[in-house]
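Take a look at this single chain in structure tokens; it is the form predicted on its own.
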Amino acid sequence: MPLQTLLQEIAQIVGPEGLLTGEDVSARSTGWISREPMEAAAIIRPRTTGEVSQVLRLCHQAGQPVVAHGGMTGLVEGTRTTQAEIALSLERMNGMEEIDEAALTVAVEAGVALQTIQQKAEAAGLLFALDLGARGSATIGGLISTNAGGNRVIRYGMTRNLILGLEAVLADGTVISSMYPIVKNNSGYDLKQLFIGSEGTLGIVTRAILRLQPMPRSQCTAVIAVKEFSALPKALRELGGALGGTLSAFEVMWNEFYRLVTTPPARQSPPLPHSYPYYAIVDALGSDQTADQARFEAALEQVSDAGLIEDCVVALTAAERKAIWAIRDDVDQFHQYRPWFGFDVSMPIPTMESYVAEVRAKLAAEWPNHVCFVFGHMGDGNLHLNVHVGSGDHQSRARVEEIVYAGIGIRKGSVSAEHGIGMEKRAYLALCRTPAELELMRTMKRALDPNGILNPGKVLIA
């Protein structure tokens, strides 16, 4: 079928607004970082499943391509287009339904935006317990098809974690829903974690249920000082054990990052002065402000008395809380240093100070004045690695790649923490993943997706 063709027919199921092309497609960025005008023949922005289940029966019929659009807050290359695929954005379907209170649990459309529904069960006094930086923008359907991670995976879990209930629709145009709102459900393969971390190359995610929390009554944040990183992992430990399980966060950054986010252009002041090798914010959720703030000052009191931390400020108030998170949440700095290239990898923590050491000396070895920033969600092994040096080009990034990847297979570490695999990590997707994984990977994808039209060319190399 010719694509206009093709294109006139998913109009008549989206509608004229469900519909767009020319313009109002070069008119979109193509990610939070590139901002290049989008190249895709078109966008289609179906309101409901079921017109996510037409236009897919007819892409599928046609072997026309398909890649699903959520916020487009990815680091990845994940949702890229060419002028021959069809972008399918999800940000029309962005209902939510009311929230069980009882159950804690809530039903949400794939659009619906992490803010909104952190905002919404806040309003119920409960937790979408799911938090990043980019809460404002990046929508569910997203967060799921990546499986993200972000700020409390060491109590909450990663997305996977939160969701009891799913719907995705295959590239066949057949619905699959598993909207189950409870906890236990041993009824045979839980087929809701095909599409959770899939990305949208075995299905395009349209709804879930959300699993929610209680809202914790107290949180309590501080910022420490490390003088070696041999203390960060004793102190983690001895801040859980001491807080009884509280801890929700502890998340490092090395000197150059804090230096980054704490001096301007940046609005953050520093806490603490930037003379210290690392720097990690604490924080716990609990029941009581005023008790849990005493034991969670004592619990710093242990570790410093201890000798693993050298300075200590802990926020008083909410602005105070506030004001630490903006540090680490102010990843726009960045773009201080375009061409910049990002990465999120994982490793046992043991092994972070020899691995970054290395990667820093052989980036140094051929860019002298190459800057590494390092920070990362160092409570669930995740690190964050932004390297600059220089040039944008090819070659330099594929050199880059070499280096940071080529110490994590030793270290039994991913390639990918939290962000997915893209197009940028397909090549390196064997070095934490055995050829019988990745043999069983092409067979789901082949067996879910035979004519391959969904988000080719991202995640495996066929």
Ligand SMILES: Cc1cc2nc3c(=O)[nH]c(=O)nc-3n(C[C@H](O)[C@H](O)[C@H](O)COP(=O)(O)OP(=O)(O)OC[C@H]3O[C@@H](n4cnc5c(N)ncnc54)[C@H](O)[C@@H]3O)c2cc1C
Contents of the next structure:
Amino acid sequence: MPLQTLLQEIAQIVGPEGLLTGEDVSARSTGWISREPMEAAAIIRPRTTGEVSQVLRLCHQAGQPVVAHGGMTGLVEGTRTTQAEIALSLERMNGMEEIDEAALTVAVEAGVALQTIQQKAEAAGLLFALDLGARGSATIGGLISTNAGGNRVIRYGMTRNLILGLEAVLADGTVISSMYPIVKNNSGYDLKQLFIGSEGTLGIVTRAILRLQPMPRSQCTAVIAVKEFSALPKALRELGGALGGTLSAFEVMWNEFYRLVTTPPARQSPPLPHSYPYYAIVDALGSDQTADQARFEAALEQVSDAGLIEDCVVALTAAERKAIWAIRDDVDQFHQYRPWFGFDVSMPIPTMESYVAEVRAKLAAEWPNHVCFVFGHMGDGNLHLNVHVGSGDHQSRARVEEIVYAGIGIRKGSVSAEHGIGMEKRAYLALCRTPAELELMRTMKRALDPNGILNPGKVLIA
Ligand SMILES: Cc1cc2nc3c(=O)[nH]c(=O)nc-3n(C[C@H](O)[C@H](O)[C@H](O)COP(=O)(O)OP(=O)(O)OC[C@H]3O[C@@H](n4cnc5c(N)ncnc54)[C@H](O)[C@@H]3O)c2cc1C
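Now show me the form predicted in complex with the ligand; what you just gave was the form predicted on its own.
In what comes next, the whole complex appears, and the chain from above leads the way.
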């Protein structure tokens, strides 16, 4: 079927406001990193699961590629479209049901922004534990499809752990509704897992039932500095034990990153001097501010007495806690070093120091003036590296990628800890997945999307 005819049929389903073409498409950007004008045959904006199903059925029959769009904050080119592809944006499916305060659940449509969910949960005295810097724009559909991590994984797990039920539409329009508001459900295959982290290649997520938690009543935050990397995992273990399960973040910052985000034009001033090689933000969520603060300070004193930390600043007010987190969240400072290449890798914590040293040495050998910022959710074995080598051309990027990913497989790590594969990392997937695993992924893709219309060219190389 010619594209124009297909678009006319789709317009019948979603109405005139549900179909954008021409300048309405190019007025949008490709995403948070590149910000180039978007290219796509059209943007479809359905309002219901039924409309998504009808649109996909048509596209399946016509062999028309469809790329799901959420908040466009993804960092691996997972939403990139060409002139021949249709974007399917969930932006008009942004409804949220009443929170079930007894069951601690809420049903939401895929296009709701994370911050909206957080705020509604908070108003009910509850917590939706997923949190990350892009909270204002990232949608629950995108967060599910990338199995996003963020700042509290050490305590609450990744997005996968916060999803009880899920509804998705397969490539041929079949609606798979697994909207079960229950934690335990071992009745056969857990089908929702097919769509969590599969980046829109196996189905379009349309609704979900989220797991909420009682809102913690206390928060204790500190910045610590250490002089040797080996002290960090020891401090993490000691603090984890001393804080009795309340530890909710352990975010490590290498010196260069800490300097970047605490030196003007960055807005935050450094809570500790710039003279240490490593810093970590430690955060605990508990139940009683006075008692927890005392326990938190005692735990820090304990690790300090053990010679693990050199210096420490403990936040005493909500404003001070916010200021410490603002340091970690100020990733806009990377834009001082455009063009930059960002990475999100994971590996066992004891292997991190040698990995970073290896990457830095290789970068220095080829680009003596390179800049490499390292930080990350160390408690989850996750490091972010942001590298600037001067040029942003394809060749430099490919060489930097080669250097960053070279040491991953041998350390039993992953080329993507939490951002996904998209187009950016698909060439490197084989570095951390076996041939048998990759073949099973291809078998699943063929079974669920035989015409290959869902987000083609992402995650797997055909
Ligand atoms: C400042 C900043 C900080 C960030 N911090 C973190 C972090 O700490 N941890 C982390 O994990 N990520 C982080 N990210 C990355 C990003 O926010 C996440 O990947 C997020 O999950 C993307 O959500 P989105 O709605 O913007 O999805 P999009 O970018 O629109 O899409 C992402 C992928 O999901 C697919 N998709 C989107 N919606 C659907 C749907 N309904 N059904 C099927 N597929 C869909 C898309 O096709 C694409 O492949 C950060 C990004 C920024 C800009």
